[in-house]
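Heads up, the chain below is alone and in the form predicted on its own; it's given as structure tokens.
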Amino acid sequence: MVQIPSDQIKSKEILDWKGLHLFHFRGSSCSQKLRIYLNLKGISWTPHSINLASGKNYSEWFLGINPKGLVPVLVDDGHVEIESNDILEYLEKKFPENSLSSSSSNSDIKSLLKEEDNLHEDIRNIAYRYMFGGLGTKQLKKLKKYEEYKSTNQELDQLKMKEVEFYKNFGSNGITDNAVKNSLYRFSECYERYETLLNHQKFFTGNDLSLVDIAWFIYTYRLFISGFPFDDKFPLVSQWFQKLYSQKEFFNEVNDPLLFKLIRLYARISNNLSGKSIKKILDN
């Protein structure tokens, strides 16, 4: 797990904080898995907004909590946590009532959180050609800032620099259709797995909803109104989203306000008129 040691905290007033507060953000992927967990399980917590799109989580206050910049960001009676699926494991443990791990064993889970983290690459690729479009593009003062932002931890600075590189390359030639195409690929492999096992099974992990199905439900509703044909290639997964998805636990934490489903229409709609909706990419 991701623990910042409070030695490494600048921003020293949260270790004084008492109870479970949450950095997160409304249109975060990784912020809204944990806001499901969080309502799920009925745990009571004190949210902590940071506008990612105006740049707060690159101010030196936010910078002094997570080096990296990034949300959601666990503050609990002064201990801090990032990553989202550190988080995960770790309110699973201090909260092991009506569990969500239960349905699998503990490696296996962390085994396959392990895998959708590895594609958080491939779904941001995704989200910033379908969804988000130019007005994913960083403000070059703000990235500066950002970049020449300097903690005490090495490993964490060197991460953000992956952050940066990445906010550059999208800056001067966007997505291209060959990163989107892998990135689908590599989507397209986990969900074969995950089409057979729901033969013979309600969820991803087993008959019981898991920490696994929250992660995938993220991705795969990010993927779904990006106009993946979920229907046409994995049936079952479509129908396991679908009933997620009608569930006020998992809807009210995507169900955007209308100025952001109007901009991702419009990047969506762009790509089909240009002949590069996800549907062709895939069968060309």
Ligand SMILES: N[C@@H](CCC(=O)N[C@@H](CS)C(=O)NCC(=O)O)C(=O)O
Second form
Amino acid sequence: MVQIPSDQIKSKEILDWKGLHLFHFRGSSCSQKLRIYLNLKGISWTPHSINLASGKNYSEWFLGINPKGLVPVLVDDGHVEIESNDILEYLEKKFPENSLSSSSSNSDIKSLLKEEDNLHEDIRNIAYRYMFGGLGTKQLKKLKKYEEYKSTNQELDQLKMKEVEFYKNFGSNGITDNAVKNSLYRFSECYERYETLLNHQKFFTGNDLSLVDIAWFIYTYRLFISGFPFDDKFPLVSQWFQKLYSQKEFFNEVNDPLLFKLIRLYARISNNLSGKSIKKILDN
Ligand SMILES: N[C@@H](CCC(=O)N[C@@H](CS)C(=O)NCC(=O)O)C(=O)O
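Show the same protein again, this time as the form predicted together with the ligand rather than the form predicted on its own.
Up next: the whole complex, starting with the chain shown before.
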């Protein structure tokens, strides 16, 4: 995916940082994915929290690192990587011990991670509708500043516009029933395939845990807490998920503070009351 060469980084001081640094946010799914990976590998790193809820990712300083305004971002001895799956692959190359990529070829893992990344807007649709209970609208002033920010990388500026479009749309229309339905359909298609594979292997790419499992764990967690009926529809995926969820390296990274649990309880109840639970939408 798109890389940011050092000469395009405007917040230059990070280029002098030594060791492994990660810009992340506690509740961000892509950050959770990386933290789980780092836990499992026992790699030490320096955290830099970017508060997405207060719009710190739209600050001039952070956009000077990632003009897309997204976390996670890895800085390794001044080398900058954006995109959670690229970061996973980068780290896996750098730290090959306790491999999390041995059960499949690198190119298969890459294409499965690409497939997972293509569903990012879909998990966002589910999260904004079933987890955040109407929260998450961006302040128009901040969104405008973000939209107008110009980096020296046109490709990244263009990709950023997709984000801007999502948040503008969300601000005006919320997440529509149709968007939820299409997103659930796309997830179900992938889960059908993984359910079949789990009949004769322990994990998504073979008998060993891999980067693909870590990536899909995050989506599955979000769908699970949003009421996706895994037990009924994909029982083997459900068992796979519970096995990972019971491990502290996974659980600790996704376990939200009580306030967020209450917000999503409210979101689920209000969707249920209006006959729009995920189960209902899937069954119709
Ligand atoms: N494809 C990117 C997606 C990154 C992304 O969308 N990150 C979200 C958090 S999971 C973010 O930073 N959102 C900004 C916001 O909420 O304003 C990746 O895998 O790293």
